[in-house]
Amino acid sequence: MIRCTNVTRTFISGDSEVRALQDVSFEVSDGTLTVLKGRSGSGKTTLINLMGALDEPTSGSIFYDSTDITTLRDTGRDRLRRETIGFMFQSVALVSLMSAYENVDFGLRVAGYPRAERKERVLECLRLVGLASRMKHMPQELSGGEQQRVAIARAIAHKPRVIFADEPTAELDSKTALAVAGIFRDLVDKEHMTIVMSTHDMSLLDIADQVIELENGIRL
């Protein structure tokens, strides 16, 4: 589904280059988990951005089947974000002043959802992640693997075909991380999605299809 092909970026900081990733090359086979593996400053967070096409290599490929995203206009790649991707991160950034059941539907309404059926689908992505009851609560009411929940079933909701995950479950417990990783295993396996989820935390690579490895921007 996704192939990255020796994709390079650098940044510029003061009178020196920084480069983030170097020459990183592999594939995401289509309804698989794959995982980011490396140490803060690794450059799994731009790899994540690159591949959501947040960002643009400075060099390289990055295909979604047969079209090479980096070579899209800004009003093609904001089309493959609100159609294609869904995304989640390390902070959940739900709206405080909205329910549970409200920060799902706004994700609905911005990525232009029918009207008519965001109510069943709403309810359909909560009960998916174990918070149907709970739909009506605000998210300082809920814990934050409660809240991490409500942010799955937020990104989930518009049917993307492929989620990225950043850290996402960096702010949580073992316990608590290791129940999320599962909802994102049986994500794969049960509802065929394509997820794609970067983590320091060497406890939840036996969820995996595949684990790529970085450090210091290259792919090991």
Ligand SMILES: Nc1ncnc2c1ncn2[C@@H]1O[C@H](COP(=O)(O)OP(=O)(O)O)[C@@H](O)[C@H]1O
Second form
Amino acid sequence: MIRCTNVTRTFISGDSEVRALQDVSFEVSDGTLTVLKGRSGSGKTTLINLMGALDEPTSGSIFYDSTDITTLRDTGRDRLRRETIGFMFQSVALVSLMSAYENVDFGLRVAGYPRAERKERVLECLRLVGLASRMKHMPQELSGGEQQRVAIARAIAHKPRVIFADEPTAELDSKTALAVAGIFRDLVDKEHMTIVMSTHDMSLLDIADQVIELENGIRL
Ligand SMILES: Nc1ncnc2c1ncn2[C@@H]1O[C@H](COP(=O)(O)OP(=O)(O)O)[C@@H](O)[C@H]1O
Ligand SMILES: [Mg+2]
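So that was the form predicted alone. Now I'd like the form predicted together with this ligand, please.
The next block holds the full complex; its first chain is the one shown before.
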């Protein structure tokens, strides 16, 4: 279980202060899909960066079970990110000179996954996102939705406890966006993954177990 309690993040730029998040509290149960909803500038990316240990709150706590990750040192945070978390961002960040297979494998190598187990895991993940037949294709030979599915395979490959996806469907047409969101739903239902996804697309809210709505950094 992941729990945010009174999370506040203030950015100082010049002599002005932006309160990107203010006193945000909620829980994410294991094996559920949480959608963070809100307009541009509402604080979604800030919240995902904090929950994913990429940034630290100005005040408040973020618990993974009983561990408050805001108290971890850099090495502890690095380890948490590497072993426990999978990330996906709005723009697909596949390596253009690597095939779909190599992109997923690369993630596993970075995570230090044993060589002997890599091949099977890469294929399993590409199968889970319905792309096993495209494993030799280069990113530019794949559609935007297919590239995002490779990015999902890469994010889940090291079996993270939680996946944070920041507007993963923002650059897709609405039909493809629904299909990608459907893969998240399946991963939660069939693989018992825990996923936190942000979106400003209202049509994706139906698939969520929980919707957290933000407006100007405040949870509604
Ligand atoms: N590094 C930063 N420095 C200053 N302000 C920031 C920074 N990151 C985000 N903000 C501000 O915090 C608010 C929330 O931003 P963000 O979390 O990116 O929203 P969203 O992802 O919902 O579009 C915005 O007003 C944004 O301008
Ligand atoms: Mg954002």
